[in-house]
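The chain that follows stands alone, in the form predicted on its own, written as C-alpha cells.
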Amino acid sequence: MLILHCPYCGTDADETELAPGGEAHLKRFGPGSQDADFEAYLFARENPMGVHFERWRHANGCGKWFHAARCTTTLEVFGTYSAQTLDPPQEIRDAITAKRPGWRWRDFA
C-alpha cells in the first residue's frame, strides 16, 4: 500500500485518504497561448517506469495539495513537499541520487 507523508498536517496517510492529481511540475499555459502548447499541457503526460514526481491531495485530511517523489515500479517514496515548490527540494534529489546513481533532476524537468 502506498503511504505518503502530508507536509502540511504531518500525517502519514495511506492511499485511501489521498486523491491523485497527476504529474507535478508542469508548465501551465492559459489564455493567449498557442493551441499546441495548451493541448500539450492538457493531454501530454509522462508515464515513466522509475522516478516520477506527482501531485496528491490529502482529501480525507487537511485537503491540501502536495508533491511526492516516488518510484512507479517499486512504490518507494523518496519524499513529499509543498505544492508551491517549483523544483524538488535538494534533500529529495539527494535521496533519489543515493539510490539511483546517475539520476539527474534536469533530465526529467
Second form
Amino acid sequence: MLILHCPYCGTDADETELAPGGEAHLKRFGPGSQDADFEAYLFARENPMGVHFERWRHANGCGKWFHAARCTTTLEVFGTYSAQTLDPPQEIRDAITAKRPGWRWRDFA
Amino acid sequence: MGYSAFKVFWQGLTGNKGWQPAWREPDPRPQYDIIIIGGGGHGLATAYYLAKEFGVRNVAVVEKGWLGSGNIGRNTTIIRANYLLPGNQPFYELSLKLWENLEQDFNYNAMVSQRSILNLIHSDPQRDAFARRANAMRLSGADSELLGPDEIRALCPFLDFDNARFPIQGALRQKRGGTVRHDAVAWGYARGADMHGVDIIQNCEVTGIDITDGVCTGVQTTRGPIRAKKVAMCAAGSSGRVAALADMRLPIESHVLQAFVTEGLKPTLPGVITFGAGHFYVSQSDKGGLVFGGDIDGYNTYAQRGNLPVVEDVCEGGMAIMPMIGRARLLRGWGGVMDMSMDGSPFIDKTGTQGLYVNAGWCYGGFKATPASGYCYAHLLAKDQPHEVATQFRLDRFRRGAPIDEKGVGAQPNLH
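Please supply the coordinates for the form predicted in complex with its partner chain, as a counterpart to the form predicted on its own shown previously.
Once more the chain from above appears, this time first in line as the rest of the complex follows.
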C-alpha cells in the first residue's frame, strides 16, 4: 500500500484515498504558443525511471491537490509538498539528494 | 534444425541427447543494416519478418537482459481482434491471421489455441455498442457474433447471470480469439530469426544512441559501440528511457499491470471471458490455472510488482461475474511495466531523426499484437513506408488532433 502524507490536512493517506494526477511541474503553453510546445505540454511526458515528481489529489479526504516526489523503481516516497509552487522546494530536493546522490530530472538537480 | 513429431519421437527413444540450442549466442559485429533495441516479442518478431519476408538479414537484436524477459513472459496470453476503429481493427485482424498460421510459419509449437473470447454484455446500451463493434469487426474481415443469455448459459453455466447489479444479458463472441503459450512465441521468433541469420545479442544494454547532424548512425552498448544504418526502438515499458537517449520525450507513461493465476483446476472455462461492467478478464491455461487480470495500478512505476488495492479490485471483478472463483486459491501474482500511450493506441513510426524508428505505446494490448507489430515494423524499416494497416499509428497524431481513441483504454486517454 502506497501511503502519502497530505500536506494540507496532515493525514497519512492510503492510496485508496488518493487519485493519481500524473507528472507535476508541467510548464503550460497556452494560446499563442508554438504548436510543438502546446503538444509537448499536453502529451509528452518525462516518464523517468527513478525520481518522479507527480500530482496527487486527496480525493476521498480533504479533496486538495498536492505534489509528491517518489521513486518509480523502489516506490520510495521522498516527500510531499504543496501544489502552490512551480518548482520542488529545497528540502524535498535535499531529501532526494541524501538518498539518490547525483540524481537529475529535467533541470532540477 | 527443423522440429517434427517424428523428431520428438526419435529423441524420446534415444534419451533426448540430440537436441541443439535453438539459437546462437553471437558476439556483436561492428556494423549492421538494422539494430533492433529490445529482444521481447515485438523486437524478435520484427527481426524475424525483416529476414524472412523483407530479405533484410544483416540485423541485430540487442537485449538488456535475457531474451523475452519482459512483457512477453508476463501477460495473460490472450489473442483477439475485437476492436472498433478503422485505425485499429484491420491491424489486429492481420495479427490474428498471422497467429493462425504462426506455428507452421516458424516451425515451433506456440500452442495457439483458438478457444474463443466472450465479452459479456450487462445492459441494453452496451448491447447496442457491442453490436456496432461486431459490425465493425466484420468490416475488417474478422468474425463476430452476438449471443443471448441462453447460449451463454449453455457455454458457461457457472456465471452469475442474475446478479442484481450487473445481470448478464448477452455477449459478443469472437470464436477465432483465444490464448497462446506466451514464452514459446518469443522462443519461436528468436529461433526463426536466428535461422535466417539475425544476431540476437543478450545481456547487452544500449547506453547511448549516436546521432550526427540529425542522422542516427548507431548505438553505444555495454558490449561496445555498434554502427547501423537504421536503429529501431522496441522497448515497451522502457520506451521512455530508450527515447531519452535520443533526447526525445514520448506521449507515454510507464505503469504496472498485474496478473494472477490460481492453482490448477480441471477444465472449467471454455475460452476467454471478460466482464463488461468492470475491468476483469479470465482464461484457463493448459496447466489448469485460471489466469486473470484487470486494471493498471494508476501511477507511474517501473517496478514489476503492484499494490494490494488493485489485487482486491481485480478479485472483486472476478467475484461479480463468476462467484466460484472465490473457491480457488491464488497461486501467483506478478506485474509487467506497460507503455501506456495517451490514447490507448500504439505507435509504429519514424522519428524526427533520420534512421531512428519507434515502436511503442502498446498499453495492455501488446501480446495479441506481436505478429502484426513485428510485420508492420519490419515493413516500415525495410521500405520506409508504413504497412497499409498501420498507417494511423503515427507519433504526430496528437499534434494533428487525430488520436485513435479506442474506448479510452490508455492511462490518461487524452483526458488529463
